[in-house]
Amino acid sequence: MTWSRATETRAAAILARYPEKRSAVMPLLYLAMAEEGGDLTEDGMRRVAELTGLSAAQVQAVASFYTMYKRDGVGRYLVSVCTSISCMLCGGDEVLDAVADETGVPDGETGEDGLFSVEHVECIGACGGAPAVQVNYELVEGVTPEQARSLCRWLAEQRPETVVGDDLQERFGGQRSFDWGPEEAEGATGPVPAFGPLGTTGERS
């Protein structure tokens, strides 16, 4: 199979950053992810195997190891609540249950209406900020169980196009665990993470 043009010239921009094909697969899965609206999917795990020369099984071994690739579908707007020991005594438990009920999807599963999937995380470098959640991989701190469910109200009925974590951090945040440093325009248009070079980022509208 072969990708859209600038998909394609895309990757050939990521490989040629690498003295060995290989090094690429990672940055390569979360470019099929983005090709296929969120997905990763046989058909994008097999081009990246012959982009970078290793086998489908290669591929698909570091695909499921790690869980941001998601490999059984995604929603519009992936919320991942952080449950690590930090978060988990700051309430992230209560949080992740008030995203569940508001949206109306359990942990680890998608809406049918593809709108939101739910998730559970390990620590992802926000304990002075907890709890913390993420929305397409964009950063929100200090959030409370009725922010969360203020957020995910606001997610559906603004849909917007690209999600900011500054933005986000503003309308639904609390306690910061650092300072964020300049203001972000930027943000994920979808639920693949926000990188320049992977094409998957937009301006806040």
Given for the second form:
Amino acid sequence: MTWSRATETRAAAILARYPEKRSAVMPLLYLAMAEEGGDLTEDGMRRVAELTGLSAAQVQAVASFYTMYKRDGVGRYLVSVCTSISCMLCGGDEVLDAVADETGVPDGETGEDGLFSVEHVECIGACGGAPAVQVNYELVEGVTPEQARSLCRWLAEQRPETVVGDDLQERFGGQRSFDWGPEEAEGATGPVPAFGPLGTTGERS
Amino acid sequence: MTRILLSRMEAHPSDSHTLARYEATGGYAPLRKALGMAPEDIVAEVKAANLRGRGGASFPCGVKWGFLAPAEPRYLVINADESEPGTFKDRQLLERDPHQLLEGIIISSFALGVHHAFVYVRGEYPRPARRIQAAIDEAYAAGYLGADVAGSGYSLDVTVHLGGGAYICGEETALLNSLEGRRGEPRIKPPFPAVEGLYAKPTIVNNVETISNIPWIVEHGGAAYDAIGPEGSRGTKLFSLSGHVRKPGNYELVMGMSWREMIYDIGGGIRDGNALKAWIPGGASAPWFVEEHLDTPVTIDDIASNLSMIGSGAIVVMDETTCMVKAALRVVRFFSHESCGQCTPCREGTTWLQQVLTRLEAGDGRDIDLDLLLDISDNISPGLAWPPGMTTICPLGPSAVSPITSLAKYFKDEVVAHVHEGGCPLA
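Having seen the form predicted alone, please provide the structure of the form predicted together with its partner chain.
So here's everything in the complex, that chain up top.
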């Protein structure tokens, strides 16, 4: 199989960033996810193998090692709640309960309608603004359980094409780890980290 | 107040991340100076600075550079896989002053004879990755990167690589495996990366904060850096304060103050007027400190002689309402989840530690449980000493032992109470 022409062009650009093709496996796996709306499929992994000269098993071995490659499918909005030590001390567990309750999706699962996946995560480097949440890896800091509920309701009602961290922080956030500086319009178009070279970055919609 | 790392973002919060502001505040002048120096003279300045690595191990940066083998090509890899629970300093440096890091990368690469550098950013940091990539794009356009760096004839490319959500990739050999497109499993050392690193070529792996200091050192000289702070803890250090303090955040500090000053003056004291119970002085891997340590100094060597470590500079403060069994379980759960699975004592041991702590916290603990926790820990880290003994390839397993030995040392009564009262006595 091959991907769309645009995705194949992007894959070639990613391969050109590295001295050895194999190093492109991880970014290409993100590309494969973005192509399939967030899911990492067997076909996707096979294409990554073809492009990098590895076997499908070698690619699968890499994909299964890292938590961000979602081989069991993932919702349109991946809500990750930090419950590591600093966030736990500041109420992260209660935020996780609120998110699970409001979305009806238990920790570690994806809802039947495919709108939300909910997961607890280990430290996401937002301890000064604990407790912290990410939606499609876009960060919001200083979230109360009630704000977390509002965030989930807003996502379900608005269904934004692009999720932008600054926007979430403005609407639902509180204490930040540090001054974020000027607002940024770029954000995630799916449950894959929004990064230009991966083609997963979108302007605010 | 001595400022090396945060001065630009504090003075110019609206645009400290842009090339225009960076150049307007003296940026890339150190690079021009460096390009006129002999590479070995730059290395000598960094050695003279006595800059110790800011990623966790505190290894002297100049000494590490001195180990680089002569084979070609060589690589510089920046470790921006900041994942130690409690740590968020590199995120601020990446987002708010990416050109400071990038200039450090260019100078360091020139000094080390490197023509391709990588920045390995953890996958959960898309915004920091976007900011450093934008800085790189600006630098290419301005001629600070590419085939002819600032008209010197020296060539350098920089590639940003996004991780996949694995703490272990902060360990430098795991990071290199990951960057090669493999599972992030640490390698047996030796050979060290300086001899056989990325693609089995000589490689230096340095932390974001470490390299962000390099432009200042080149501009002012190694001796000027070495004149700041106490011996063994030269320069400034970023500390990430979190947990039950009134003023969490990142603080750039000259070391040498007491822990009392750190927690009560800089951190603003404990929230809600509560009493301090314990704190983690250097990230989740570090053994905990309690009241008796309040008047000991915050330096790399003093923390070590008090049997813990400065680590990444992450200070997690816990007040009197904190259940220490729950806190220990949360730290152990982290290491259990992040164990790569290569070494049996770590893979199985962290799982067992988590299981025993889980039943203790739930009120189903047994009288033998503290001894059992210590016995499991002794199999991961023989002797339960500090610095820790190892039965594993990397220090992740022994890190999971830190909360257990801390519990046994300072909170034994609280553990016993969990058993006898069928749950947390604070609940």
